[in-house]
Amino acid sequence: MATSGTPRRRSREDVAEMALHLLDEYGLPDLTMRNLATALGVQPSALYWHFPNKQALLAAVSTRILAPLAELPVEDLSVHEAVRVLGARLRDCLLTYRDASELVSSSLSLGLVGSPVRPQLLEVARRRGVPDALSEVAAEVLVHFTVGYVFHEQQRRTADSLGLLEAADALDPDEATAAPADEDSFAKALTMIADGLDVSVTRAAGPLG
């Protein structure tokens, strides 16, 4: 039984769900893991136990941001649908959370987490005959674009809270670009993609007869 003023053992969860709340809190560049031990009560060396690096953190802490889309039901959906409803789940997963859309990028790159869109995606279109080669660069298109475009709102937002998008009213009118109209554009960004694996698994398929 511990004594009082002894510090509570902390659990990997425990980690990761902290690191998760400063991410949303203070932003990425404040994650630091001696910001994270001082809110769990711990020394630095203590995170070590749990994790061998930051980058092994971030994972984990990208892996949380992400796993409400394993939770997304696809069975019944056509492969056109499935691009759109999973760009669009992955993109609520990013907003969801200050600078994820950074941070999960980060660990897609080095390969610490796999695709959050492509065992899904690879399923349905698999009951549907689609190549899976055609399925993989769907997938990938489809992440690497929504993790984009969601860092970029990311920016805008946070640009915005600092003030800074203000400064935009100095500029020359020809030089001024306007902020996107994000749920319209993004979803007709979707449709793009979804339309063109269409294409791609017509041609792949041949001419009929």
Contents of the next structure:
Protein chains: 2
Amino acid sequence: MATSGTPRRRSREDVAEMALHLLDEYGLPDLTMRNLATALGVQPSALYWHFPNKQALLAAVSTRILAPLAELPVEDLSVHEAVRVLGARLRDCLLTYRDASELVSSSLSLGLVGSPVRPQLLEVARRRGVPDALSEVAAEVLVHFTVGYVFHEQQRRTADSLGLLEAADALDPDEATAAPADEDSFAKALTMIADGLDVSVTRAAGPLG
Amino acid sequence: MATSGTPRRRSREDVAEMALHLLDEYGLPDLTMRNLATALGVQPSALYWHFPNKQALLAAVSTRILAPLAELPVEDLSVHEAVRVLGARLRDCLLTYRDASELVSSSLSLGLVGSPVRPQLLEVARRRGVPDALSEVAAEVLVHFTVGYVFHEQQRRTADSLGLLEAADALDPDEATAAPADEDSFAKALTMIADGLDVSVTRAAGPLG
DNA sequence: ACCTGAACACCGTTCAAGT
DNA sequence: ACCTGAACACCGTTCAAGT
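If the structure you just shared is the form predicted alone, then what does the corresponding form predicted together with the DNA look like?
Full assembly next; the chain just shown is listed first.
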């Protein structure tokens, strides 16, 4: 009995994993249902048994990309530290796979995937007596900024890997080569966001004690 | 001579204007080259005389959407006020047309359109003696957050106009109906960003004077 | 200068039918 | 339960040719 080994129940996971691999290898524009089916040695229509549509598939891929964030230990951090660590780690996750920020951005906006920093930031903030309303706002600023920043970063990366950097710089003489999207300015931005939250916390606590 | 009236040189502008109209009327997914051509009473291939590709067309539409921002008078504002006013006005521009934030987000990330707040924020900041490096960072946080926020706002808007709000809320029992994307939390976020910039400015000026 | 006509090489999705 | 085969209704883009 059951000699055919494990009844491989997780073929849905296999599809998502192959999709993530194709994303990283060939980029989002080439992550088509047809290419994915071919890579799996299957007909395109077979994918629709596992996922209702392409958006749902992409949401599953987004979840995989963001998974490492959930395991990040934040209990002992200050709120200021948590904002910076969560932002930096979210950026790491997005930079791990090609075009990941674009994919996550859309899954996030469609509400098909939860905020990758909200639960942990809320937990730390509560522990320090910060009102949820403030941490909610900070979480939104943090995730929108980070995803948008890395989106921009990855687009420029693939853009000048194709050698069409001049086109983008010819926009405005003053505006050219705005920000090189360096590591440093990202860290400064996170500090600015954390500082902003601190000010709000102080203002909220000030009148009371 | 020249009896045929004005030689209508601006048909390129007409194409962009019609595209903006279609965007607002039917949404980004239905803004196809074929639908646009039909609306103009022309063959799809005719559009490629005016624009090299669809991305360039969309960039022109983005520029139109963001145009009102350039006329905003900011000279007399404090840096703190400028951040909040520019953010609020950017949101207004994006909310004026359906799916505008998604379109602008991609044009922005592709570098086909300049930052809609950078020039004015830099000008105000210089006037107040704020180092460019700091206002650059603040401008990035401001634009990424605002575009991302409104993207999320508009997606939810069209999502529940289609009556599929429950699907998104069934994600996580704790995480459900995260932020109703209200006017108020957006204003609070802008204040937080402005506060963060203020702290950075104070820190930069402190050791010196 | 501006546009047509026709083609090329693709898409996501559905659905009866197979096993 | 899981997949095939075949179709439907589309896409963006190119390019010779017209006017």
